[in-house]
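A single chain, nothing else alongside it, follows as structure tokens in the form predicted on its own.
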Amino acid sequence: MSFTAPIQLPGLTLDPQWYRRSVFYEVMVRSFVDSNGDGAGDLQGLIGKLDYLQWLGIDALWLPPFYNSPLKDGGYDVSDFRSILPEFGTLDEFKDLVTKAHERNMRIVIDYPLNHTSDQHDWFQQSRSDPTGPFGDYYVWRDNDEEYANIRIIFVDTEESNWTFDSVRRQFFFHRFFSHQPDLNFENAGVREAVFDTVRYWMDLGVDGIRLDAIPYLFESEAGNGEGEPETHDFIKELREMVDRNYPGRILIAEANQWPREVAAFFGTDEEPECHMAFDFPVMPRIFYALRSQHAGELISVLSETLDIPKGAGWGVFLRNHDELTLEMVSEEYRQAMYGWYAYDPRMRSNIGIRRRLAPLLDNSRAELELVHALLFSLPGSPFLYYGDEIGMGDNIWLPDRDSSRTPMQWTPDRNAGFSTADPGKLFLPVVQSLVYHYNLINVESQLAQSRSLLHWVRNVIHVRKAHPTFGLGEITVLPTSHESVLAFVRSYAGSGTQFGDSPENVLCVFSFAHNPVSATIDLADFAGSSTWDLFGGAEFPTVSEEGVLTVTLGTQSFYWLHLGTPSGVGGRP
């Protein structure tokens, strides 16, 4: 497979807010390409597919943990933050990946689970064996398991307590996640400095950003609930100040599975900034709810919530990723409805969520896949794609835990889906061979050969989005509509007047979640008399009435992106 990538000068653009206009792609190194035939993906394999990712329109790669690890939690249980798991490659290969990505104007964001380590980490082994030594206070140790009783258990399906007794030290250690992942003690200045040193280490190697995994849980207190404590925010402010001072243009991304206002706190303020980006968790389950309920009300409510965030801060929006589709941010009634629609088989569930990929969740409906991608790419913030979702990859619910949606990338209809030359039985996970999602049918090679394939459609939407700065930089105004199944909003951008030539633009985005064609009127009082033009093909649509009303007819589960005003910049052309 060959790709004709756009010609450009090597190196990165100098836009300090590059992350606000970027399309991110989560690529699990172990699952992407195996270059040496050992059955597991590696850094060299990823390097070999950078042309594909550039062709697709990806601006930045997010790499989940590739550090040394016992791999009890997909690599999020780290045993050494400065070394690479040998099966993934070497430090020199990682440097090569950064260099070659930068040559294609693509950036590298790595994952940093700074809240905890593996119990196999040398720090923990020394802490448990030598309580009075230099690492004795690196973790949260107590003589009993009664402290922090008000802090919730996250993995309710596997853990009965946030405390585990250690037979060597004869004390209990605290952990917010699995019992093999002890929490670091951020009250210890040595721990805080070790985190700073780790960030410096990887940024010195050229990484462009760091996703701060489980960021709310760094500090605990008896008065609080262990989520977003004041000391946690103080620490992040110090980290941000160091990054801005020593590594301008690099970013920190907050992973905080909380309500919008709590997540927004991790942006900090204009005077005291914290993270450059944060994931928007509450929007995601409401998209799936709207698809089945045919009611956009909950989604409208979340999108209408006004949050004051610092200038330059950006949201990260997504449909799926390596974790389960979390249902923590919804009511019990809402959760049960989601289980009934999307996880009717208990094997499809994990913790408080659903462990399925995007295409199986939507029953492989092309209309729904297009609708949710169009919504994703038009929401405020930067979209994060999950590897394989651009071709509609399936999952394997017979695999344990979250492995169901971490199977090898499907490149070709050949053996092992083109992922590896190894004996099929040697693969770290089997390739998908289910009836509908078999790698013979769903793969990059076959979709490249079909101009109407999902892959080509997703690529086209990405490139149309990239041609219009309003999607990355603009404001959102949710509009009243006459139909409960229809969501409408305007993305407005005043233009920056920079050397990039950004000009003012308003784009009306309309989405119908109805399972049959509908007609709806949209209140566009601020745009009375404006003409409308399709952003993809450039066709003229009805003009907004002088009363500020626009009537549109939408097919089953369909959408429009309509440019408001003159026809310049439509038809996918900047």
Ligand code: NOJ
Contents of the next structure:
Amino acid sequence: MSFTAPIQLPGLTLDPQWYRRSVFYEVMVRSFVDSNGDGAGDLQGLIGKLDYLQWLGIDALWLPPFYNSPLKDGGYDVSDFRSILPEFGTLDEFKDLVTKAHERNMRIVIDYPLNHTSDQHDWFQQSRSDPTGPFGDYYVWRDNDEEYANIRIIFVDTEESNWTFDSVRRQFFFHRFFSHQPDLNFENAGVREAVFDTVRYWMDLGVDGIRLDAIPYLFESEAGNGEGEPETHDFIKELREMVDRNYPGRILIAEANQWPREVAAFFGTDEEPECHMAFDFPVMPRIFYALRSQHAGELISVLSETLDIPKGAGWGVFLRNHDELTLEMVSEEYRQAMYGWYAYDPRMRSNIGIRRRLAPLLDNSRAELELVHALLFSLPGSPFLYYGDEIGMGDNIWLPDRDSSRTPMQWTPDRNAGFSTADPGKLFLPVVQSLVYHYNLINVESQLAQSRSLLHWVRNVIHVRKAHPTFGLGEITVLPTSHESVLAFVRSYAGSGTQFGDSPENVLCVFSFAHNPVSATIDLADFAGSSTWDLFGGAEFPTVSEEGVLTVTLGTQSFYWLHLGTPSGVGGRP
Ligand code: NOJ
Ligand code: CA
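Output the form predicted in complex with 1-deoxynojirimycin (NOJ) next; the form predicted on its own has already been displayed.
Let's see the whole complex now, leading with the same chain.
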């Protein structure tokens, strides 16, 4: 495979706000490429595909945990935070990955499950056997299981309590997730220092950012619900202060699956910042809701909610990731509707969510795949793609838990989808061989060979987005429209660096969730008389009327990105 040279955007390399203009890609090392034929993906395999990712337009990779681990929770059960799981490679190979990514102007963000460890971690082994020793207080031990009754259970499919009795120490330990994942005791100064040391360790190795896994749950209290307690925010502020001081330009990303205001709290304030980015959990399920309900209202209200976030803070928007599509932060009525539409087979459910990949969720509808990607790439924040979704990979709901959507990447129609040369029976998970998503049909090689494939479409939309800084840096104004299925907003950026020169850039984004063609009027009072130009092909569209109204007709589940104003040169393709 050969790929064309990347587009160099001015200022990206040194831009301290690089993360706001970046397109991120979540890549599970184990699932991507197996370089040594042992049946599991590894760092060397990933290094070999950096050219592909660069060609696609990816600016930053997010690597879920690759540390030593019994792998009972996809690696989020860490037994040594400073090591590389031997199956994945060596520390030298990790350093090589960082170097080779940086050579391609691509950043590396790692994942740090700081809230808990595996029960195989040496700290826990020592803590349970030596209560008065140096690690005796590293976990949350109690004589009974009565404390923190207000704290919800997250893994409702497998856990009955947040407390588990340990037969060695003869006490209960606290855990927010699996009972093999004891929570660290953040009241203990040694734990807090160890977390700082781990962050320094990886930043010294050159990583550009850290996803703070399960960040709301660090501290517990009897009065609160153990999610975003004040002590947790104080701790993150200190961590941010250390990172800004010692590693300027590196970022912290909050994984906080909470209601909008609570998620936004993880950005901190201008004076006391916390994370640079936070995943936009509130927006994600509402995108799927809009698709099936044909109503834009839920999205409009969440996007119109004004959340006071610090300058420079950025949302991480996503459609899918390695977890279930979580429905924890929606109302019961809404959740039932989502289950009815997207998880009609009980096997598709997991905890409080849906364990399916993007393409099967959307019934492999090309129109819907394009519509949701267009939304993803134009909403405020930086888009996070999940590996394989760029080719519309399928899932396997017969596999347990979230393995359903962690199957090997499909590169070619050859053995094991080109993922591995191993005996097929040896693969860590089987490749998808379902009727619609079989790797014979859905793979990178064949999509590269078809100019109208989803892969080429996604690559093109990424490059159009990257040519317009307003998507990463601009404000959003949600606009009234005459049709309940239509969402319209303007992204506005007053800065420079656009292909339209130094003048402000305003892009009108219109999406129709209707299952039939519709016509709608959009209230564009601030842009009365403006011309409109399609960002993809550069064609001129109707002018906004002198009264500030634009009438658009939209095909079934379609969208427009329109430049507002009179550009000196147009055309989306950079
Ligand atoms: C959040 C991660 O995304 C998920 O995969 C994991 O199971 C939990 N944290 C527990 O670490
Ligand atoms: Ca391997």
